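What follows is one chain in structure tokens, specifically the form predicted on its own.
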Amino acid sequence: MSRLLVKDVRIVDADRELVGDILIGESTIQAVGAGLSVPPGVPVLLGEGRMALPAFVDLHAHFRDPGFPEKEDLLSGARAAAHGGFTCVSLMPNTDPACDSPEVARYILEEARRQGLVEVYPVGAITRGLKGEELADMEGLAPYVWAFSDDGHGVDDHELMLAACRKAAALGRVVYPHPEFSGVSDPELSQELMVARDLWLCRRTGCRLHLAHLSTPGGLELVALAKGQGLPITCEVTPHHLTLSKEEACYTVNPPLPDRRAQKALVQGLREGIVDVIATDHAPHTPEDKARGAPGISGIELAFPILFTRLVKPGLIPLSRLSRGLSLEPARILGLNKGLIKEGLDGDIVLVEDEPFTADEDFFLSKSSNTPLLGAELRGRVWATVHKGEVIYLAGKVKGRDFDDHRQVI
């Protein structure tokens, strides 16, 4: 069991802010306060006034393993996650083969545990091969996944999606749809029609529903109405949809970047609590695939800096609200003992520097750096990531490759 004392930090989470220390013992937080004494034999991480937040939890990422190791694999993705301040990552099923069988889900879990870097939570496919034609082995997948999604594809077939919602409800798993109808050319209308359909299925079946990467004001309006009726639903927005507009950046993502009007509505939805979670949709690609039009941003390493720079620093949202969206709410959805810097919760901490830096090619630990933010000056660089009391990233070094024990580098 790892033990650690984090000294002299500005502690911020969804519930409070204070200056002090954090004592982690037996992998959980034992004490939070000013002037904590150093127990014998416990290593100390000197925060020197840096911000300390609960480590981040990403509900939506692609590590491309199995199938596309040239873009990312479980190890490079985990290293990128640790670099970005994430200790828990939920992986989408659009691998090759797709995560539509217990064998693929077990491979992902076992490989992640072998690496021992970040916690990984697979999402199972709704349909076999993500083709939208027949249900995947949802019963076989259920012990290994927390949710079901066809990720980049909405399930157009209403009867098939109804059956999936009923089955997920019976299995106690979340339905996590990609809100988009394939036959509708208008992206906003396509999303809103799918959101409306899936909310009705949630109402009919009682399944828990988590809506992926909402990007339209109409989608948020539907979610707000459904929440007002007490339906068991949550939703997410990505960092790039919150901070980039199509007027500012010409970059291919799915759903498309919003216009400034929609972007402001998304930020307002986050501020008001309609949006529960900020999820990266980390989508690494090779330069060749990106040049051919593959949608997506390699976003897990710059998620906090871009949100901190463009939302928190200008005063659009408080840091506590950002912490809620990146840590507390996704941890609650996954049922984890994380998300606050509080006694009894897991010792998952991220230390951040409020200093400017440039996001150049050398910044990334992911295999891919496909992002419109290359060359941007940002603030909020992650300095250290702690998972259950163990330092897994510190000042450019990652556990396992650059150091074996945090006492060597502190």
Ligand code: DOR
The other form holds:
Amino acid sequence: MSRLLVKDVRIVDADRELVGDILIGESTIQAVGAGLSVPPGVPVLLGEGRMALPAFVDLHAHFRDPGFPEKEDLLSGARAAAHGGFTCVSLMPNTDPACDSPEVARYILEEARRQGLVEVYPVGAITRGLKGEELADMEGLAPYVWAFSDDGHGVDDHELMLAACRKAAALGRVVYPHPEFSGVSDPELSQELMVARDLWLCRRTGCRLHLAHLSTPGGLELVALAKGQGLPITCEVTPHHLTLSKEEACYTVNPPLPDRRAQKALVQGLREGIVDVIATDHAPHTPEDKARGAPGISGIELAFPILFTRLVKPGLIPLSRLSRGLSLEPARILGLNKGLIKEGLDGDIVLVEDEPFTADEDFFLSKSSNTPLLGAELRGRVWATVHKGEVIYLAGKVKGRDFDDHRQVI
Ligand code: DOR
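Return one more block: the form predicted in complex with the ligand, after the form predicted on its own shown previously.
Let's see the whole complex now, leading with the same chain.
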């Protein structure tokens, strides 16, 4: 049984580029090629000059649920994700209560399943209440989480981090540090010192390590050295660190925006494959909290447009490389059957338009629009997001509230 045909699109993934059609079955891609015939009764999305990429997978988002529904909740976050072209999101544990117990992880998973919009993969806390004092219930959390992180805070205590790495290795889960020592005033050094320590702990314990939001050339240099030694490590950079410099935008985010020199090094790291993943660090905040200095950018909806506009259009990064960082590598890290437009893989695709648009207040489906890109003219707007053959976002409308069945809107 076929579920959807996408016709006459420019298909781009990490491995290839062609013009053709994509036929999706009950859940997986059935065929990719030129001139596929339209099976009777199967809805068709017409390419009409659009590009089709594998849907994006975000390893790093904050949906603030439980605890801060005025900023975001699991439903508004999922709607924003679908709007941004993401079908899978991994959620950070700095909620209230923190995701440091099986109960909170189960709440997130059950709520996401009930909504049935995007796939959700919780990250468990390393320490209880993210206080950096004692380990969270890592054994209890392990069945529900793929990784452990105290995102928002680095774990300063070396012995505690060593114990966390040993435990994560025994449980077969990834350690996902927020690399920043609290007692070091130079932000670059603060990151580099913690990257160095955590790489060493990885070497000592054999745990898998995924480093959050690297923003310094020195951090990437250390990652390159460790990869050269064959350590089981990956790292990510955010769209804002890749495209905005502190000379250009004055905006509070953690880690701070890089200067132009550092930003160039991050782009080069992505081009050369030292950077594995582009992760949004979607961090919604109310205007009041931003005014009080809360760090973060509401980034999941503009991730692709800003990367496309500032890196692909000027020829700094090929679209295929972007696709690797936004889809293939994060899917591989999560162990998903996704990330390429290929027969047998999940039918998760995104259709994007190479037309200019303005990212004004009305653009956002997130509850928060805290971004220095408000009002910017960009290209690469997402037109449709498809999850396992089901259209979950199309031309401004999201499945659930705006339509029940994609057949009604095609
Ligand atoms: O800017 C940030 N905001 N960086 C983080 O690491 C945490 C995040 C948040 O939760 O607001």
